[in-house]
Amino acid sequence: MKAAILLPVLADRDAVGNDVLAMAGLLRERGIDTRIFCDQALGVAEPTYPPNKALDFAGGPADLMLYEFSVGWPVALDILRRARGYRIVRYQNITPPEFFAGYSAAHVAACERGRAEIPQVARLDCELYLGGSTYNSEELIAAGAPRARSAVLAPFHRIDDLLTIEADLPLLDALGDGARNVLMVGRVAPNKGHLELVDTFAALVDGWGDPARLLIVGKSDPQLKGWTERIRARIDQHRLGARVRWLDSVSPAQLKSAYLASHAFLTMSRHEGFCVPVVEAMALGTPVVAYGSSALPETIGGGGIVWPEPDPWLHAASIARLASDEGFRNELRDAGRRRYQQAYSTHALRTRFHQVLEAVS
């Protein structure tokens, strides 16, 4: 057996890229000659190959074709239709385009293209549809994928690296000045709920008078400038400017410092296919408080506080309790670490990957 992994872009320290590289390594451990086929590779040492060569390499009846489906890419649909061997679709979800309406026509168009391919992918009758969460799998099943050939495997990640590296000490010192840090990690995009995040932080400050600071870690997209401006306007509306610190581009060591220095990780995101930052927070012992949209209740499990409504005061009250109840805070930290070890540790994901692979090998 040979295995070809398909995706449009393979990028270093990207969630999709991390997932692909880990799966390629595990396939090779099984003795399967594996190559990655993409249009573009950015900052990775892994050799890659042009997609039009994928069938030449792994197009036989005993071969494996794995498609990492996270954007629209007609090239992959054509390859999967012509492949004669085992086909796996790895689905990480595609953001609904309406989140970007009024901010970026390019993002709307890209999301529309991607979501238009969901029913096409679902009806390819592949041997396995592998969702990054039950939420993702159910979306494919609703579009026509066979439930009997659907399974769930959480995304592979690089949290082991985050656990072992040294934190950035200057940033850790700067954030350890007595303020209670409330952290959000994620790209600055309309589906991530930053306006509700700011409203919740304002409720915390107004209702409990905490010496609090909001840390917003995530890259801003120039094409979504209007969204970033709305967030800043909401911060100004609440007169929180001095209490908000933006960290646009951070190193892994700085990211670790942000988690370690934070009193709570707060996400009010409105759409997630999984949410790796939540898992990072649980692994590093940062208590999680979340609005339970999309895949978030499943990802968090019993490892954090999840509310079914995006009520700012409800979430702020949870953060305030974490400040006043050390026993509860320690219980939540322990619950998060257990959730990570049981469901998302490297050992747990490797074991699950080998289990699901048995269906097609």
Second form
Amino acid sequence: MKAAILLPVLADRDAVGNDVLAMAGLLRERGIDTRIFCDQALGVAEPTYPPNKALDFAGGPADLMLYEFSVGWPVALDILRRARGYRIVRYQNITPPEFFAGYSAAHVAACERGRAEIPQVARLDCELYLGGSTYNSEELIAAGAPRARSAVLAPFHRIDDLLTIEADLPLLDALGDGARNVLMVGRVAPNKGHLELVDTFAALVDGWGDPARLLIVGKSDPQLKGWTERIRARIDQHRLGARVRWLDSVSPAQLKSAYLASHAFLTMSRHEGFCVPVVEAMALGTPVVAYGSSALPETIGGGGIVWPEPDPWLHAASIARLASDEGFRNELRDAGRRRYQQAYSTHALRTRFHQVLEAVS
Amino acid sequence: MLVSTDSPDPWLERIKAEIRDEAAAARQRTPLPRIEPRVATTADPAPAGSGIEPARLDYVIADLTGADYGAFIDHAFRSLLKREPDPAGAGEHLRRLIEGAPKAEILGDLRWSGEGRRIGARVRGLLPRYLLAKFARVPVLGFVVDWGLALAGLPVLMRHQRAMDTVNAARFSDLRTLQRDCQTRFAGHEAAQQALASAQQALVAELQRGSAQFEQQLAQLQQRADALARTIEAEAQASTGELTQLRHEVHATHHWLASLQQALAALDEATAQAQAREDALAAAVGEDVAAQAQRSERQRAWSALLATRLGTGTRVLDLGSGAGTWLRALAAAGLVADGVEANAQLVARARQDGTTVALGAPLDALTRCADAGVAALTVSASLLDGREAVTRLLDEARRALAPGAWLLLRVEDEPQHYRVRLLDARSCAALLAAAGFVAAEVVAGHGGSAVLARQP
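Given the form predicted alone above, what does the protein look like in the form predicted together with its partner chain?
And the full complex, kicking off with our chain again.
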């Protein structure tokens, strides 16, 4: 048996790239000759092959064709239609284009293309549809994928690396100055709820008078400059400029420092297919407070506080409670760590992936 | 196969209900003053937790005189000047305290200094005491007043002195008790320290033993590793020898294969040359004039007979066409003939005579014809050379001829080439009948026979 993994772009330290590289490794562990086929590979040591060779390599009836579906890519649809073996669609969700309206026409077009392919992919009658979350799987099922052939496997990640590397000590010292750090990690994009995040932080400062600091960690996109400016305007409107620290591109060591130095991880994101940063926070013992949109309630489970409404005062009160109630803070930390170990540790994900592959080999 | 989210935790739900209440209360109350993080407030002279209450401006004198010595000075600065004492100012006031200045005078100096007036804190009961203290500084009069006040307060001072004696005696007793307690504890600590020292020595000895064992085991491991390295090295050398031998054998095999290929090529060349000689020999067999006349006569008769059976314009496939005389006879009878001949010399001769004959194995040409795709077939009996050739020709002819199509076997007397003809006309007719052809007939004369049969 041979296996081909399809995706348009394979990049290092990218959620989709991490997922694909981990699955390729696990398939090889099972003795399956596996190759990755993509248009572009950025900063990865793994050899890759052009997509038009995928069918020659693993198009036969005894082969496996796995498509990592996260953007629109008609090439993959054609290959999946012509493949004769076991076909798996791994769906990591595509952000609805309306979030980017008014900020970037290119993002709107890309998301529209991707979303338009969801029904086509769902109706390919593939042997397995593997969502990164139940939220993702239900989206495919609603588009026509058979429920009986749908399963959930959380995305693979590199949190083990984050747990073992040494934190950036100068940053850790700088953040450990007595202020209560509230952390948000995620790319600076309109679906991530940064405006609500700033409102919540303002409520925390006004309602509880904490010497608090908001840490916003995530890459900003020049094409979404309008969104970044809107966040800055909201910060200025609340007169919180001195309390907000932006960390645009951080190394893994700096990211670890941000988690370790933070008293709470707060996300007000309005659309997530899974949300890896929440899992990182749980693994590193940073209590999680979140607005329960899209896949977030499922990802967090009992490992954090999730509110069904994006009320800034509710989220601010949660952070204030974490600051004042040591017992609660410790319980929530432990709950997060338990959730990570049970559902998202490398061991748990490997076991689940092998269960899924039992149907294949 | 989908998973569900976790069920709610009652403990967490209770906490969340409390948080919800707190959020509702916070929403209603006035925003608190913002306390900036330390990094953002380096210029702030009154950091949080300093004990300074900037908004408080009302005190009674007892609030400020309760502390002694440095604490008194520190508190006075923070309350009346709203700042921490500077080293020079604190030193000066401490010196005055040591020299016996009343606290009221120091408090008054701070309160009615330029800085204190700007802040304007109110200290009830301070002003008369401060004025009295200042009045005592007036020469002679102040001294008399001070003495008068001292004499007036003498009974109170005596009572205070007696009370202080009692308090001091009680404190002295407490101190003695504390001293004895400390001595007891000190003795206990010494014993514990000795026990700890003994335990430490035992631990050190055990660690030394463990260290020695570890070093011994390390040495053994090193020896094993060295032995293992030697074994690996020896095996590697042996493997290198085997590898060299194997390489020689591969090279020898390669040479042998190359020689074999050369020998096979030479054989192929010899076979081709032999075939060419055979073809030349067959083509060189001459015919006399009488034989040529006979052949022309009988082939004209056979082609006329065939044209009668087939009708003019029918396409005929001929196998073993030789130099093309038979094809020319067929063409003269109005039939369209395609010929195949294996002898390159004869094919060349046919071309010289203006007749196109395809060069190739005749039976292979028949094999390539489609099922029931041939309308008529003529075959030189010289092709029926051996049992295998006969069987193959009959099988392929049965397959390729269309229903009702005609087959003509040319059994000719004069030597076309040096091969010995094995079958006569009668035997050919019998073979065709046995193969399933019908209406087999023999037409003899002019030095040859034609065996004619039809596909059912």
